[in-house]
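Okay, so here's just one chain, in structure tokens, the form predicted on its own.
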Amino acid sequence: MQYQYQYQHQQQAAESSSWGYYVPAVRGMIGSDPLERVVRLASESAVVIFSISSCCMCHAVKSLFCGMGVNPTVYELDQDPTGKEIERALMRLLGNYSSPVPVVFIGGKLIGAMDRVMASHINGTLVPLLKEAGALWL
């Protein structure tokens, strides 16, 4: 797996992770409204997963999905000039949670934060999820 930079259209690989692939801030958003960052940012892959880089049940959500051999894009709020702002927006998302992230998203659809991927993953919903966003092809 490689860490993918997106600036705009263009990527570029860079040194490897055990994550999918982890975009950085992006130029030309500050001053977007972050919902519909939030929005945009979560359709345009499979698995997306809105984290902070020293959050304990981040890292818990991106292993469980890269141990089930998804690659997901993470997207590492404590690395975004305007982190904070998506912060508030997927907080928005869900509610009152006490902490809004991990947040995932499956083909675009919000699933929710750790809470709800566990049960998902426990109930045997996830992996049909996955199949229909087409994050797995087993």
The other form holds:
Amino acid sequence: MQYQYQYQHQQQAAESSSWGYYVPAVRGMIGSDPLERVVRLASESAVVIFSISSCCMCHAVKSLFCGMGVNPTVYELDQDPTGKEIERALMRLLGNYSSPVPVVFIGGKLIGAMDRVMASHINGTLVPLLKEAGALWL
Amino acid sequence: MQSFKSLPHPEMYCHSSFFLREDGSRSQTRFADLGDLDQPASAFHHDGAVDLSPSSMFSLKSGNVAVLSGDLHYDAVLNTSIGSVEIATTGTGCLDTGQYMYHKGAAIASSLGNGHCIENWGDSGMADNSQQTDTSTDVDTDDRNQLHGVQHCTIAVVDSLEKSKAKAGDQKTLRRLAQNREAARKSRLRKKAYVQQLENSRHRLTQLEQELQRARQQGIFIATGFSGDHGSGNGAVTFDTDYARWLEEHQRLISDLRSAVNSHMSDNELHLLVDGVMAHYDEIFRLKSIGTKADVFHMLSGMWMTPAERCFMWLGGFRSSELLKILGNHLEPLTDQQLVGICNLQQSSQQAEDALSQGMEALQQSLVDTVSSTSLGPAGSGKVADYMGQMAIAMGKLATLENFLHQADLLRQQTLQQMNRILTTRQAARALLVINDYTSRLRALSSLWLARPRD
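With the form predicted on its own done, generate the form predicted together with its partner chain in the same format.
What follows is the entire complex, opening with the chain shown before.
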């Protein structure tokens, strides 16, 4: 997955992960309501994934999108000082889930956890959403 | 050989009624009236003679009757209370006695001093010619010398009219006779137990055969062994039985569907049948989710499937993309829209499968890292806290296995449902039949493979 070259011109300081996608550093946002932050972050990119670096299901979700040719924006919550708050906010957002991650937003809209992502992919609604958000060009 | 006309059953039988009830006085009285038989030459009477062995050999010495089976070995001398009886063990079974006593009403037996068995079960189908048990062949004083229903044994004619030796040999004789009685009783009990065991085995065999028959018809290979971990064996067993039941029901629904398709049923009714099958699929996914929570490793192992199915298994079940590929050839004619839909479905299921597979690989790698992170090997003294900590982390990671299995099952379920949505009723019915035929063939392949002749 060689997507690094696409993001070298980004203005914000970014870490490039081994994934090659864009992992922005979350700065200057301490103190604001976590849920607000989540929503704001989600609307900043076409595809946003909240993840934890050690979570294998998150790895699967990232695989899925990269395999489709999408470049998701991934926020690794364990590498964020406010990660715990965001996790709690995500839990509230998801409702009754065992794990706060992974959570996927497409075009600012909440898609959900892995099961919802897969369900929407199988029933054919994921790809149109991605195209609509500008994450897929085909 | 003499003929024993008065013997209705010339075979050898030893009946308990012929066993001597041991006590000296009785013996005394028993033989009291036989004093007149104390005649060497003419004492042998044919009727009621006690030849109990088909293979016994007779040697009629002058005044003697020797009745011993060919395979009977005696090396003891029996002294009854009525006199001396010498029974020499010989291959030919000659009874070397000076005198013999013969009473019409009594079958006479000699005890086997050395405990060799003269039980000959041959006639009753029990082949127990081994000479391992003591059989006391006591003689009853009943008049039933015909040996009805008597166990096989070889009875030696006791020649025992010498009362002079009575006292001396009395104690020893009594003791020996008692021992023989004991041995005979034990032997009878053993025989009973053996027969019982045989009956049980026979019953179980018929049961197993019936089960196998049933299973073969359905092409199910039911794994009879449990996986090693009995702690969670309950969830595994529960799922296995539930799955077997589900499969039976599934076959029934499929055959109904098949006859409906072949009989060109109306679409409305066909739709009901198709919905029935789909709902039944939902049932297995529900069972699998329960099974996953109970015993994830059992579900992952696929031991509830036949070997061939297990070979092509992916994350504890069938591979959706593979099924769609198989279906591709059997679904003609498809409209363009349907074709696109099926292709997309195949592609997306493939992508989802790949994603989950990658997640599983990451999980495995992460587990390896965790388990090997504290020092291993001889230098691995390792602090207990570290070890326990790593184990706890590993446990958490193992818990995500359930999630992966759950996602895999969801993927399978959703693929089937989407397929149902894209296809018409008739196409969907055909598709379900194709899927079932494919898995049935895999199951049949498993059975054939397992039953193949090996050199």
